[in-house]
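In the form predicted alone, a lone chain appears below as structure tokens.
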Amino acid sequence: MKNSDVIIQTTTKVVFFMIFLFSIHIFFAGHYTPGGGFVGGLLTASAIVLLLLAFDIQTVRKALPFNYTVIIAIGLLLALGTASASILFDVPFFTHAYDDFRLPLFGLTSLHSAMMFDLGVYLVVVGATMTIILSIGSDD
């Protein structure tokens, strides 16, 4: 290992976590000013981009052992089922519930339906993001 390593290592490990509360930051401000879902999943696929430059593949994938096609099912069924769950309540479909929570910490907080769409939404960019990445990085 070399110095450069030592050092590109280190700060990708604080910069990995800073990218990835940000991201988290955008997924909950989508609703009232731009991100979301899909920003937020691409930016947490370019912090993990960032772990694999400088790491290789094979510690991040003991790191962070995800099977992401799993993640990418688990979205499509989040995204659709928030979707289509308004067809139960017989109203217009992708139409969204909403109320006002006081939650711990958070205080009064406007709660959406849309927030699991947007999770699903989320999701789905992270694994098919790094689907692709893993598969044209890897020599498998």
Given for the second form:
Amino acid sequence: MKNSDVIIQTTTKVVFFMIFLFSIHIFFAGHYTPGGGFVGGLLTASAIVLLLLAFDIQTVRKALPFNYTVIIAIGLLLALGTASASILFDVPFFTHAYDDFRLPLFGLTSLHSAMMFDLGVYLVVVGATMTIILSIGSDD
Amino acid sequence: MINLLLFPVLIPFLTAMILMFFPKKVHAQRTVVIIGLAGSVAAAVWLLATVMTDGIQAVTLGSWPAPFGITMVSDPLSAGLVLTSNLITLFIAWYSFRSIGEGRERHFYYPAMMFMLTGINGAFTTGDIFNMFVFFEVLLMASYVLIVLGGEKRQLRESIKYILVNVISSAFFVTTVAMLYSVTGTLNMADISAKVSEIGQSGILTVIAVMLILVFGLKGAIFPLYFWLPGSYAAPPVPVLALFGALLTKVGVYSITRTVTLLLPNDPGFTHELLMVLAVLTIIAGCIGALAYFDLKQIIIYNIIIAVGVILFGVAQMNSAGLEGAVFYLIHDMLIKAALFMLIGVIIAVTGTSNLREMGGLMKTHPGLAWTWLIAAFGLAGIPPLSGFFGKLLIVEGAFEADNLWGGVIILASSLVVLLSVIRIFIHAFWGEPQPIAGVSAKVYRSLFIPAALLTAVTVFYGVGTEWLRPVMTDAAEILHEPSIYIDAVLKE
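Having seen the form predicted alone, please provide the structure of the form predicted in complex with its partner chain.
In what comes next, the whole complex appears, and the chain from above leads the way.
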């Protein structure tokens, strides 16, 4: 491929981080405003798809050397682990807990265990989307 | 342990996740699967014991009060079914070691199996109708993987049919749940039941009931809706076929039983008449199929359809004898179908064909297999000391009590057809002149035959130990018969 993709590649290098940061924002916004793990995961996956469009599969595999099946499994474990933590306290499954913490940079922040569940959802969505796209895109 | 009833759902789920980390290490996969399933069976036994001593177990997830959160409910019926499906999956996983092939084992065979078991156990345990839909999708998606895994031409063709039928029936399911929600304003099954008995049964609820029978009938293969089953089930390899034949249609049957008894206790006239007619037609259609084929797989597949008809006929009687018989027969049928499919897998492995006309004389070379097959066949037909007898006896008793004389007679006549269809396999495959056989090594034969024979032994125990198991079945039937017990257990306070 001798075509010069210099404009799309340069733009991608900038836009990728904007989409990625926006996906993180959407992910954290989920509790009080529209958003959450599912759209956040889809946005992250779409940022990686943009990289795939601008470069090629080998380059992206080298830049992001993840096994996406394992990411699905980690996400599932995280979600199940968050839900199962309630078993240890002998309260019904899926009972969440929250508290306010004074964090160094953020000040007074309310942390809720539902976020860990959402992180699991996020990882599963990213892993599943990328597995689908990569296995259709590459013929190995 | 307030969360005990979730353990049989969570343990297979956890096992599946762990298995996803190392798909290529076949030996580690096998070890983890067996450990996970053994744990799950132990949890299910513990759960059944707890349910029998302490009554119905119910937990509403997330500490929300009852109708607002998702309630999981374990009564003797669902605990018994959960234990049975865990036990069957344990035997089939063991049987898979030698029969499924390493290629499939490397490509997420065991995780798919565990996800399917998660869905099945969840569908048996849930007390929320939308959650039941979600668990149906969990088990269906995993079953799509299992039916297509391996990518043979026939599997690809049949999986398209299977997926198409199930996607359509799932869409119907969502529509039905939407209608039910707009009428009652709740999704919790106990709460729906309570609301329905408050507002009385209007015409729209009968429509919803018929739609539920349509949806679960497509999943559970009742007459006019069973057309997809014979082709789709014959496509995947034998362990997958055993898993499907023993478990999947029974989830549909359980759902019909649960929803029809719980949601429509007031005006059973029309729906139960319909269910009874469909059940009888299902039995007749299954009988025709079971006699028509000379193919091992097809004969047993049509026997699944007959059994679905028999169980639903018992449910449609709506008296305690009929319901108890249905519960007895449901669990018997799961066990015996798994055993029969595993045994035909052994026969196919030994002879290299599933065509009855091309085999014969196995009695001389494999006497153990022959006698085990005969015991399983008699168990299926319902010959007294064995497992199929007592359930069918109660169903027929229920039919006579409810003045459905002809239905009872058809059930009895269908037993003869069932016996004929499986004895034909015995005569053609085991008697007569020995045919040249493909043969397998003694080691492979043993590791296929032992799990199948042990499961047959479990069914014999189920038949002989009827008296010990009877309290479980009586309690299960009583809760089906008196939905108020279920409602009170869920909506306590």
